[in-house]
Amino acid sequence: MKDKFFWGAATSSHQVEGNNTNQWSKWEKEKSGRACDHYHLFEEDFKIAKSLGHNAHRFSIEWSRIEPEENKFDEKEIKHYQKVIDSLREKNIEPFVTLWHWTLPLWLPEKGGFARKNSIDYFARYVEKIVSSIEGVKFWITINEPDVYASKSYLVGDWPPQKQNIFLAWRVIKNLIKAHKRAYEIIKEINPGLQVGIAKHNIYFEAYKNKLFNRFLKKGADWVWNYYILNKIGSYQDFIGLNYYLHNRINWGFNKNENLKVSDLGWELYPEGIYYCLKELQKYKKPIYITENGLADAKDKNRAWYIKEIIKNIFKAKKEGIDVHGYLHWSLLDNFEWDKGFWPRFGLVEVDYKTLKRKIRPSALEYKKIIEKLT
């Protein structure tokens, strides 16, 4: 067998399980509902990932259970979630767990949520809480794209609480920054061993044809997105979990791509961008795993050829000795997309919101082959 590497796909709670009552199914315009009831089907759809060749699967859990008032732990929620944990056990299947995947219970918002400085005591009670509670995991993810939610929420305004606050957006990013930190280092107190990162999503920023203002924009958008959170944490992680989606070439401009092939949802499909962020991500000096990469493709037309297409990239970088270990693809199952609502399917399995019933889609079949021929 050849070294350890993580294959899988990677979901989380609010957009899967069904039933959540946060801050962000009061305010959804399309309303989440039963989503995939994940919830309950969690236990079919981990006989599937397996049928499949998975052997890791990225999940969330899901604050406003654990915590649905203030100081008030669900200890029936914290069992579930290690019923969770057990069923990938027992098929072999290594979770990745996610603390924080965005939404928050309805009692934290009222007290200003991550814009005030006190959410990170919240917080870290409430990883405090689940981390000495629940066992059977190596890897702990503290928080998901913390600037894609400073942004979307606090800078944009798309997402709830829908600020458009520059001032309020940086101030989110401090508070997230600080949020990690202190969760790192409350995980490893309660057991060195664990494993600790964060989820980021990073953009490949090309300067075209490497023109010296083209390069300088690069250096700037780099800085601001790709590395000002990275660097922040510095020596608290233990490893680095890489969200890609999106190219952005920069030709006396951003946003200046040939879109040759794009994703339902409009992102450009360009695979060997996950090659250069891999490349730029070595300076860490910390193992790497993809925690999500995908795209929305209701027809499947184009998924199967990206998926090949990006790993053949990141063994690429791996071949030049960056440290990537595993694979985690976006998304497992079809899923609530946020904002957009249920119409952007992403899942290497195909879901019937009228029925529920699970149907396979090919492109996982042709992931399935890719895993069998490199494991």
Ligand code: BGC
Second form
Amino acid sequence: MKDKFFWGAATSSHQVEGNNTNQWSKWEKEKSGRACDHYHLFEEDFKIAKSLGHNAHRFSIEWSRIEPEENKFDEKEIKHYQKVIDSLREKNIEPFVTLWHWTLPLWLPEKGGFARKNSIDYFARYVEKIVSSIEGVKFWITINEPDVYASKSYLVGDWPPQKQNIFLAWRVIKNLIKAHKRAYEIIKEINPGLQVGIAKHNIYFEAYKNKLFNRFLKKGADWVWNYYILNKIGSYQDFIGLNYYLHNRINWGFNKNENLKVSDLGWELYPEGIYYCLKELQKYKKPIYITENGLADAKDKNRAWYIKEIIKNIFKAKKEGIDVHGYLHWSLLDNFEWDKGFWPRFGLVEVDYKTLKRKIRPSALEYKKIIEKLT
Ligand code: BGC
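Let's see the other form, the form predicted in complex with ligand BGC, since the form predicted alone is already up.
Let's see the whole complex now, leading with the same chain.
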């Protein structure tokens, strides 16, 4: 028998649910508003996922719904997420649940958010509440891409709270690492059989022409971006969630990508990169799930090709002994792309934001064929 491979797609609460009240919804620049109204339409969306052959689905729980006021948990909202999980389970779709995908209840930024140490206790309390209340989840992802959050919100300053301070960014990283470790311990104490990891945004850094200096720069970039957090987390993870989007061919500190194909956001589409990222993660000796990978492609012109090539590369790595067990495409639905708003279209399923109508893109059907072939 072939070992079970998880096939599916991913979303995050603030990007699809609609009507959230968190630090993003209060931010003047871009608002997610009603988004896809997935909060009400999840059943319909999961039926679509099922019809596309998915047997796994990643989504996130919105902390601001669960704990809108400090230490006051909303049982109604916990029930809502239980229904979401039950709906997946009824369809034999394995839930991969993210506890934190970047959005904060409003009381938390007022206290300094993850730049302050006490955030670790707040996060731990929220995690304990959720994991002990919810049934039917085996795979928990504590934190989505701590590095991307810290750099966008505290270093580059594109996202709220728009700080540009390397020391703050560093502190946020440190606190997120500690928050993850605490969450890991809490979850394992509730049930040691649960599987816990983070979703890590890794970039394939390539040394151009394999030149010595470029190799040296690659090593540094790998250490800072790809491995620092994973090394610190060490044994506090049962699996690695890999989010792969980017390739950076390094030449004397400059990017020398060929950009033969790019997404609507201008990101190079480089499917071979996932093979190298997987190989490079082998040293951690943990099972790996691709928890995100995808492209903004409104016309759906590259998506089918990209998915096919990505899966080819995953299976090439798998054949060479890499312990990879799942592929969750980003995203099931078109959604709110943070500071870019709604124009980037990442969905296997197109969303008409006026009517909320869903329309399956041709690439989603190509993905379905691959799933059927490999299952
Ligand atoms: C994030 C998603 C985002 C996607 C595309 C990932 O880094 O986890 O929230 O939509 O990239 O930019």
